[in-house]
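Have a look below at one chain only, the form predicted on its own, in structure tokens format.
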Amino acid sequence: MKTVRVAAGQGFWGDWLEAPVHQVEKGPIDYLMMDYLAEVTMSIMMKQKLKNPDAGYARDFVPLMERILPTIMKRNIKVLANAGGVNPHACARAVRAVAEKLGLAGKLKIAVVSGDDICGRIGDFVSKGHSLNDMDSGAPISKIQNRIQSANVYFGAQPMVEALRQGAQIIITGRVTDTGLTLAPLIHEFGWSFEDWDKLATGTIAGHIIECGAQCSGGNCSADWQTIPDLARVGFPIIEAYDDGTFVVTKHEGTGGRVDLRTVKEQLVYEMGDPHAYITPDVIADFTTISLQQEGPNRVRVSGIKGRPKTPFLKVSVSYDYGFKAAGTLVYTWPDAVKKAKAGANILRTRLADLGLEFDEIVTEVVGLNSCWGPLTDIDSPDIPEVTMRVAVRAQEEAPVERFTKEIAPLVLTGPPSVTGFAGGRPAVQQIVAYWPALIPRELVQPKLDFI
């Protein structure tokens, strides 16, 4: 039976720079998929490209490439990555410049899947009766209008399947699903069809349990985490895939990390929603038929998978502006270190009280003692030795943040004593960047395909 291997080189912009390197070094693999994108990713790609247009994607692609290239080219590995972000074109043309610099251009045929950018149509939708509502709120768009940034829609599969017909040896795209930089070479290599839902469930469910990295090959696991191998030297997940809609999950030998049912099991929870729907542009996979068995040392076998058909929408994801915050911490040792950081936080609130400072919110933490489970901490625990005294505002206008920055260092002389933890120095304002989620038909959008 035909076997593709598909595997995961990274699970986030700012991931294990090793970690592709490994994949294609360290045994044999067919594609490479590298996910960079999250929601907050594009904006943040979007701020860089307004600044320079030639910016607007995931810088750390282009010199990984320069390392991989040579590689790549000798084993005829494809790569699928959606490092070009808001700004796949300019991505492409840097990877194009590396190549020419290792005299390889002339044999790498490098695809553009682009079109998912309509922070231009949004006007054009709305005034067409397209509300774009908020997913969560069942607000509208107009709502938050001229404050967006960045608004992406996330594509599927298909144009990367068409990429890789076409001959592709690398795919670099915008905004399109995590999972289907692992279902696209599934389905042009076992030829799918489109309509063929148990087998897109198949592979969706197969980019999903990878497209977080080592996040199930052991990294990031509550699941017996002391036992788990060499860490430092995490193999990072491959797919095993057949035509007849099953797969293995493991990872090359002599790898840190584990796989098996407890990882496996941790990562298909990771952002599921509901288990009988989990929505792609591609299909609507059922969680609840997943069938897993453990095969061999770190190989985990996957079965049995259902799917149902697409719907007629495409998710948007916007991001707008929603004002400034600021961040300040100081640290203070024993004795009495958790009463000295509360009494810290509340001289600082009394001094934006008297300067008439108003903020959206204010949050005060103890780090070490209640920043993590907050309420739910025993407040009338025994003194520890040090704790991290953080307190955060958030407000519509700079101006009032601005100052709060300025009311943290005083307390070092004029409140409890025994702080320390200021080297930092004052914290920095920073603009602060909401989240709208939401559906546009997908016949008001298509992808578009280009080779560079």
Second form
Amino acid sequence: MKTVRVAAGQGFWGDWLEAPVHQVEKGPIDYLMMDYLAEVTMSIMMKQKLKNPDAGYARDFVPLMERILPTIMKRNIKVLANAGGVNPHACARAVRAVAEKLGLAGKLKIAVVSGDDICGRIGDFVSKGHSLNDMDSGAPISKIQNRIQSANVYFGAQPMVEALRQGAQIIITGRVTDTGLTLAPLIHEFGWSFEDWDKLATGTIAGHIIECGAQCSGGNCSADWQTIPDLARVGFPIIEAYDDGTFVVTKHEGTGGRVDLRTVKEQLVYEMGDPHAYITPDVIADFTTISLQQEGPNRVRVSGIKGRPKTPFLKVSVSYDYGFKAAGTLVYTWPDAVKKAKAGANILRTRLADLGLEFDEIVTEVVGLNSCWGPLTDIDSPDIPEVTMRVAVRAQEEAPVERFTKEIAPLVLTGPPSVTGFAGGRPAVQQIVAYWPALIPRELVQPKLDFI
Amino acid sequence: MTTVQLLEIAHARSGDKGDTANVGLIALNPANYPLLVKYVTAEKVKEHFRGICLGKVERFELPNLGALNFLLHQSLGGGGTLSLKTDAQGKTYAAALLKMKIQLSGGDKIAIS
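Please supply the corresponding structure for the form predicted together with the partner chain (the preceding block corresponds to the form predicted on its own).
Up next: the whole complex, starting with the chain shown before.
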């Protein structure tokens, strides 16, 4: 039976740099997929591109390719990565330059998927009656139109399938879905129809399982975490897909971590909405149809998946300027560490009020007590050895946030005793780029495919 | 009456979508899934997360995985980049749900795995 192996190399921009190297070197794979783009990543990249027209992509990707290019070309492993961000052509040129340095450029075919950037077309869409309402609040985009920093449509597997058909070795994309990076090779290899909804749903769920890297192979697992072996050398997941429409989740022999029903189930429910309708540009997948079976050590078979036709819309991710925020911290110790932290925060709040500063929100947390779970764990005890006071503020204007950052350190000499942890200096003011999810009729935006 | 902490019979993972947190709660032994369905209702979860979840709680059932999925609306201080919370993505809400205790009634018994 034909088998296709798709390996996950990165679960986000900033993930473990050794993982993709291990994936191509420690055992057989056919494809390496790497997900780099989170919702706000595009706006960071857009700012970089404004300063430098050759920037605006995941820079880590280029030195990584330099490390693995000789191996992937020798073993004919294809790479799919949405590392291109807002400048996939520049990313592809940088990879080609690296290939030339290694003397491997002659045979290398790099595909670029773009067309997802619709930032310059928002006004046109709005004037034609597409209000691009916020999917959460329902508000029309006109509310934030003058503050938009980036706007990108999520493409699915289709343009990457076309790139594979044309012989691409490396596919660098702008905004495509995480799941599409895994689904595309399966469509290509097995010749699935773009209307075989069950198969598309199967490949999509395979993609969902591995899109967060080791989070399905033992990382961040709440079941028996202390028994999971050798997380220091955790094996990233691999989908072993078969032409009967089933697949196995596994990892390379000799790597750390664990693939079992529990690790796979935890990843399946991660960021889940309505399990009956997991919507992507390719298909609507039904998570209640998934059947799991442990068929050997570190091998989980997935089968039975059903899908429904895709929707007539594509999702748009718009980022826009929202305002400013900062967070300051100080450490207080026994006795009465919690009381001291709360008193310190109250003094700080009083001073901010006396200065007449206006904030949209001020949040006080006592790290070590209630920062994650609020009232669920807010139980004071005089014996707690130490806690961290954390106060965070947000405002539309920069000035009040800037002034706030100067009010933390004074507490050391003017507030409760037994306090430390201010050596890092004043906290930084962060510009907030907010995220606006919307839908657009899919026929309005077409992906573009080039080879570099 | 038997009191059980969910940590003893379930595992969980949580994540975010805007200002909504999701918590997937999975029976360690699938035989205990019916207990989760019966006792871990949307109302109980809303009560458990009082002061954190300011919106409604939705519950979805996945009998094929022995799992429940909860959506906790308005739970992340605005969500994403706006949030001032340490845990702006609700990554630790899974563990917070495992802290919850349920009281079994009548003939309900825990299957030992």
